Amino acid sequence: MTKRSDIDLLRGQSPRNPSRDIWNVAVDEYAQGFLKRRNLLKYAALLGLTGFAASQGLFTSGAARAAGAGGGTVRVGLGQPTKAIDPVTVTDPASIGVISQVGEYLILDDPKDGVQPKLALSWEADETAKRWTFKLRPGVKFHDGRAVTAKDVVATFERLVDPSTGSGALSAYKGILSKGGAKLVDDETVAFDLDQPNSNFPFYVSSDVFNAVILPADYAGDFEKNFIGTGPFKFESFRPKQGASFVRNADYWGDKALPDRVEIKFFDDEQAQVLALQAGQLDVIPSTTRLELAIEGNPNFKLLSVQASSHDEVHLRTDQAPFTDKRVRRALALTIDREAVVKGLLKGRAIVGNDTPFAPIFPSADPSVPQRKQDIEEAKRLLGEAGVPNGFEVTLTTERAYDIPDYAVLIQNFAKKAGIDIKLNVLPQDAYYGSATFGSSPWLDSNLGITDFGHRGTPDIFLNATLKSSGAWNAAHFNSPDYDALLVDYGKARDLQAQRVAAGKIQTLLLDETPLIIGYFSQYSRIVSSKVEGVRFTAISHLLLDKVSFV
């Protein structure tokens, strides 16, 4: 319980400036238990009270130094880097545990603790929420010795938004930021100026982005010759298709690391970092339900596991028959037993969902939406309104991942109750992303499709690219004008409430237009040694070893 001289000392000593009563309104919420601390901290970010949260020891890290021995070698099994890895270009999750041991972020969106500054020391809004302004901690220094300036800052940012060098994060900035938009105001000072805007700006420069790693400004490409960036290991060796090692940067900015290397090594198949790490070669590998039953029960083994916004996405094209009647949509929702997937697909290890990106972790989620259950008879209902009570047929395609095949073959059985018959389409990963763009992609050209996407701080980045009618992942070919005035509604919104009645707004019109299926939120998990403590990592593949210690 928070005492209540802690929420005076919060809500009183709160600047003089026009975020006050914002801020009193989110302190209030965090003592009636209705907001967490990590969500606390999102606030106090957002509202660019960043300086006075930390004075009072809001942004004082959770994640307190282990109690285990220090030295050492972590030892890491990771899958096979999909291409060369690069932090501008990356998308797999192998990659980016391996670039997360070197490179940092301007902020870290920790699972645990939230908005953490990272080589941004503070930031603020202008009154618009259009113009950001970020203060860069000093003192840091790249791998190489050079200092890093705003220069390295704006350059990082003006690469990711530029569509000739690849990067993975255009979808993420596209009606966000733009070229030009990142400005140098001094050394030590960086200033964003939107294309709209956005009060969750802060988590598009964060881990959220996972390809927002801030590189030098000369940097040409060639990341895996010496791995450059600012973190607390550097680089070591790297040999393609093995694997890769990291030493203690003595040289870092913050606490140095404990362990004295990170070796990482790369595996074709997932069975064969199981068997690694029962025979006691490997630390940490990354967890799927075939592995966690080969652990289940072995006290030599953990789970550790934090709730992500990850979901596979069910997109149906508002554009092709059958799905252009919205009440076909919603049948073929109502068909899904939601609970049912969770404790049985999923073992419990997830949420569920409402057919919309609001994940019940977002604080701006609006909990008073009426959550959307399995009712057969109202499916059949809708079916025969739309003029097909014999229901029809239709082809679900999907990848070949994870446990999305087994889901698809769940969606296919409960549609067979309502007289859908859906017939399933599988494909290889490469196969089903093709190039990733309209009209050579089925993820995107599908008629029915099931689509991984994994976790964000918020809900921004799935509004915007799956939904919106310009949206780089609309797979669903979704074109509402109402829908685009929300969210911009919704990115103006400065404070928890107004989001909320914006997020409200949202959530209903997809329920009624049913453009998605997400049917759950999962959780994200690694299976670890119990020698080891101080494991940290993000649901989107981050791996932080800077803490790790042995038992």
Second form
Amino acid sequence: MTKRSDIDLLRGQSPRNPSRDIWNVAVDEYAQGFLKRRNLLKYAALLGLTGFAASQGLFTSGAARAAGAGGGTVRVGLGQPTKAIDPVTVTDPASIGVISQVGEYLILDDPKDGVQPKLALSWEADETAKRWTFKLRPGVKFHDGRAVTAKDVVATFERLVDPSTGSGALSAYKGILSKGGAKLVDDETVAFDLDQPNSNFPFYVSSDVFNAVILPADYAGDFEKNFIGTGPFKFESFRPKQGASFVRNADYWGDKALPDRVEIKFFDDEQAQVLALQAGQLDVIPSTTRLELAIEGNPNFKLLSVQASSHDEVHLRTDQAPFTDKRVRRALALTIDREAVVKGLLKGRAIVGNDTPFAPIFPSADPSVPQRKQDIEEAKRLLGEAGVPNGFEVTLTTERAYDIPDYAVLIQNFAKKAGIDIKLNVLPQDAYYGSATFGSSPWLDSNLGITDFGHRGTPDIFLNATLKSSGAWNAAHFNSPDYDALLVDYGKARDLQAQRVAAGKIQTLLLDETPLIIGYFSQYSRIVSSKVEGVRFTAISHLLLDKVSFV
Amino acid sequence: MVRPLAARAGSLLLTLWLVSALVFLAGQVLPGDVGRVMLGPFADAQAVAELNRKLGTDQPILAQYWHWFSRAISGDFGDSLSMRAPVAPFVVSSIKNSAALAGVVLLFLVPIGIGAGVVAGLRSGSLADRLIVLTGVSLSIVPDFVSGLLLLMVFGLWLAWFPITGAAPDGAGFWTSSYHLILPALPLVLNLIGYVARMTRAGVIEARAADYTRTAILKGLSPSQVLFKHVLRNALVPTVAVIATQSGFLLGGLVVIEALFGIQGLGNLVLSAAKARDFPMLEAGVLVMATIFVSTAAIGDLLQALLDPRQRRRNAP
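Please supply the coordinates for the form predicted in complex with its partner chain, as a counterpart to the form predicted alone shown previously.
Below is the entire complex, every chain and molecule, led by the chain shown above.
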């Protein structure tokens, strides 16, 4: 089939409802090469065209089998879970890695193959994008043999939006979905009435909200007892603080897992993880810059990476001197050499950011907005205009985590070139976050700070939580009615072009106002032994081992 | 003998009570509302207040302390905030893991340390003596995490004689578990061996120069009788006290080694509880640690008294 007829066929399949426009625009963009296959799939999925896409072979690569032999035990090293493993409350990467062996979502946002229908088979929105209806996959069973019904799905989401459960997803659903929003239509259909229109809602019930694992309606918060989910592996054993093991689920609704077992060990020390990997006692471990150095050039190990929207966000408090003047904020942003940071600090495993949460991997990002580059002369000019020609002194408060302390030193050095004298205040991570509420959190209260943000499949959470006037994570204390209005337009836009137009306006406004400096979007990596094939993972720590084979 | 023992037990209990009060107070001084910590920053205030009421954390501090203390003395340390399960099984399992590691350390440390000390003491001034003293001092100044890493690389990675992790797989027997603990034990043995050897050496030199040894030799006792019955019995008194104190440290203060070798011991338990602001776990862990430190010191004193009749007399009224 030629590319042309391929495109015609895709266009001919446009849905009957108002989603037709979005789909046709997406197909046009794909034909012109603006939209990658992965993003076309995302749109197909958003419009509920999954059945069609599957029939066109668009979803085949995810189901492809690995070349090596099945069977065997995949041995995984993970960090120490910070609290009891419970899908409703977890926030740490190790727990997400454990849960992904047994738990599944309505949709999987696979970094390689885009949105994949899992426990939901298809979905569609009404004309307002305020009501979304999901058809569930029939014949799916929990590990204890009970069938998954719409009742379980409704209970799962009601639990996640209930403030008394300690749900880790409350921040994600704030302003999107509230208690009573998930409704039972029939045994295999669930509807969601949203607080406000959102064209990206399927991402909110996908693996992107890692707490949204579908659990039985009568789930009592005791996940560690039996790890009941619907996934390709089921519970074998669990030793708190030590590790867990899982075996192939013979009743799995999809392709059965290739490995017989998965064995997970928790480590308090990352050095110990890499040593165990080198000794051949582990097959998969998380990755950090320090560990990557330890395996560099060694053919026995592979570094696997996926592009992500993770970033370290520099906030400038727009309601406190010296950053009340947007020229001062822009001046500081102009001192940073982003290319140098990406190449040097992040070893090239990142893409340059443009001071907005719209990572280039989001199809809705407007690529025509000019990229901010280092310009010391312009920075000095702006400072002069703002009445501080000789610069100023300021304290940068941040957390001792990942590459952030080094990034802070780089910013300090860059800023010096324009006369800005930055003092560093680097705190332990938990001290920096404090209670994560305004008034008792160095993160949310500091004048200038750097905070790490993990990957999300759409920019919505970043846009809402960190920049909206009422945002729960608005560390910049950014208060712009214009921005808030643009955000509503962005949420309503159902067509890619309209989304991009709204995004372009937001990006331009944020460049002008500069409440945040986002210098890069970093990749997410794992280190694996060369003896294993088929290790897949998402940029928010899910670890998918069902297609792993040994070579 | 009974009265000093009772006095000792009394002071021990008083110390532990003081520690419990201090630990509890420290837990209250640390910032953070328990309900808020458990439910997270996005839970509404009503849910947080309800949880605090359920946990009793909204009560006055003295009432909370009494509630906690009265349960703690019966072994019930309440529920862990982070693990959402009773604290006691976590503490018990961490004590077991720490005790297993300490056991393997002592298995190597006691015979080798004392043996080297006796050899050095008997041949004081010789090449062997200088070698033993110098090696012991050199080894003791290498931090255990440095020697631990080196040993891991050499014996775990290159030679692959020992497993890299100290925790044996699920359902492993006694020998497999002990085998897993050899590599983590070695850095601690190396670190402590010089100390034990020097204490023994000094004791042996002192005992050999003592009048009772000369008398024993003049009585015509065989050299081995002189050594075991007269020299060692007196020479080992301070060494026993040292080993007892070190056992306390081995049972509770090994955070770095436990982390490096993935052993869930008492040190690790307390550290992770502190990180997670898990007060019930932290309080139980610290209290158990304090109990171990105080009791091992007391056992050391007791052993010293048993070995040295002069001390028994000194303690007598």
